[in-house]
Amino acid sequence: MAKKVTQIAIYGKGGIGKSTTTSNLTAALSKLGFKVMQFGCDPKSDSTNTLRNGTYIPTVLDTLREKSTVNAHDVIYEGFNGVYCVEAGGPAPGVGCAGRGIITAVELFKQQRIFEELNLDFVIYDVLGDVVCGGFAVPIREGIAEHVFTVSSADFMSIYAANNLFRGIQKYSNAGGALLGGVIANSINAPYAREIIDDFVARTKTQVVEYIPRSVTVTQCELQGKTTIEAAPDSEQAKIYFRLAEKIAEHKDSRTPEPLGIQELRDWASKWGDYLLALETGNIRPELQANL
């Protein structure tokens, strides 16, 4: 009997460090002894670059445009420490839905039962989280991913995107959709950034899985075309990614979040804005802290 493959979707606003976090998570899981596939679902097709020394790989959609039929093995490439790398790809510029690559690629792999054939432990989908519609919602809507995590900083637009994701998960949760495992808090260096994230997850009835600081080590490694796990395995940043991987590997209990309404989210952000301004000017009044 084939072992169960755990499928996980990592969402996040563009530019928030989603692919960096995902690739380091994948690399760390592989070093912990798991067989892992990273499935890039961003039309930019750059999710797996740092797992392959900075090189791009042909995408599923590009390959399908060249051939009438495709064997899934033709679009799987080996990366760091035996990680399997796949890029769904996107349509030709200006044509079609950017989420089509996800729909097509996932269907191809399901039909050919690739995950079972490769005896995988984890499939990690790296999904653009600015919009949760069409193909981008497939891992959630169809319950392909068992657990969903979102990468978010304390920046408002990042939190706004996370809250939108929560709305999508809540919408499909009663129809067999994926549930939320929690928030991976990225670029958390200032104490107030952690406070903002903590407040947001408390109000939306979820949890922070790990706090990841911004680090020049990550930049140095990516400039070499590598993950931190590969290029700086003994660094403090690598230890954090290993800790995240251990938590993800052990994670079992995902739930339906309780997203904030649009006006509620704006009011919440406004109060934090007032507080941060007061913090910077040294004019912190008790009522500002009480209103958070």
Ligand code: ADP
The other form holds:
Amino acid sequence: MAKKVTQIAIYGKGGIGKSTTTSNLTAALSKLGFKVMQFGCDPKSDSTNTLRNGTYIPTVLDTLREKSTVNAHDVIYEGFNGVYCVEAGGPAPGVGCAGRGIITAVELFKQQRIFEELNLDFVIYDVLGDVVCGGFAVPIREGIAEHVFTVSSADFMSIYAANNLFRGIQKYSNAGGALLGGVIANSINAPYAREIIDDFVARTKTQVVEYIPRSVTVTQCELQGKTTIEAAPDSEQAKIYFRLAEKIAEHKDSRTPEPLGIQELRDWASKWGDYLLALETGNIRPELQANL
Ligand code: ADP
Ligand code: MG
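Okay, that's the form predicted alone, but what's the structure of the form predicted in complex with the named molecule?
Entire complex below, previous chain first.
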């Protein structure tokens, strides 16, 4: 009997570190002995770049534009340590729905029963999550992914995107949609960054799965076209990605988050703003702290 494939979607604001985190997660899971496919769902189509020595692969949509019928194997490329890489691709710039590639690619793979054929343990979708609409909602909405994780820093815009994602998850949760596994906190160096993200997850009834510092090791490896797991496997940063991979491999219980309302989120952010200003000026009013 074919084993069950666990499908995971990683969402987050553009530029926040989704592809970096996902590629390191994929690489680490493969090193732990799992069979993994990374499925890039960003119209930028650069998700799997560091799994393939900095090279770009033809996307599902590009391939479909050239040939009328596509065998799924034509769009699957081998990456580091035997992982499978796919890029859904996007429409020609300025034309059509940017989520189109996801809808098409997911349908193609479903029809051809590729995950079963390859006997995969994990499929990890790397999805641009500023908007949970159209094609971008597919991994959540259609019950494709079982667990959703979001990459977020402590910056407001990133938390705002995460909160929007939570609203999308909540909306589809009664109709068999994916549930939230938690937040992967990225670029967390300052102590207050950790406090902000901890406070946000507590208020939205979710959890932080791992705290990932911003690290020059990641930058160095990326400049070589590689993940940290490949180029600096013994580094402190690689240990953190391995820890993340172990936690995600064992993860079972995802939940419906409780997103904040727009005004609630604004008020929450303002209080943190006041607090950080007070920290900077050394003038912390006790009533301010009590309000946080
Ligand atoms: P996204 O996929 O969310 O658009 P990327 O993964 O492409 O974002 O990351 C954007 C940039 O930030 C990349 O150059 C990446 O190397 C860098 N980056 C992301 N996370 C880290 C980190 N923890 N430490 C150092 N650099 C990072
Ligand atoms: Mg990306």
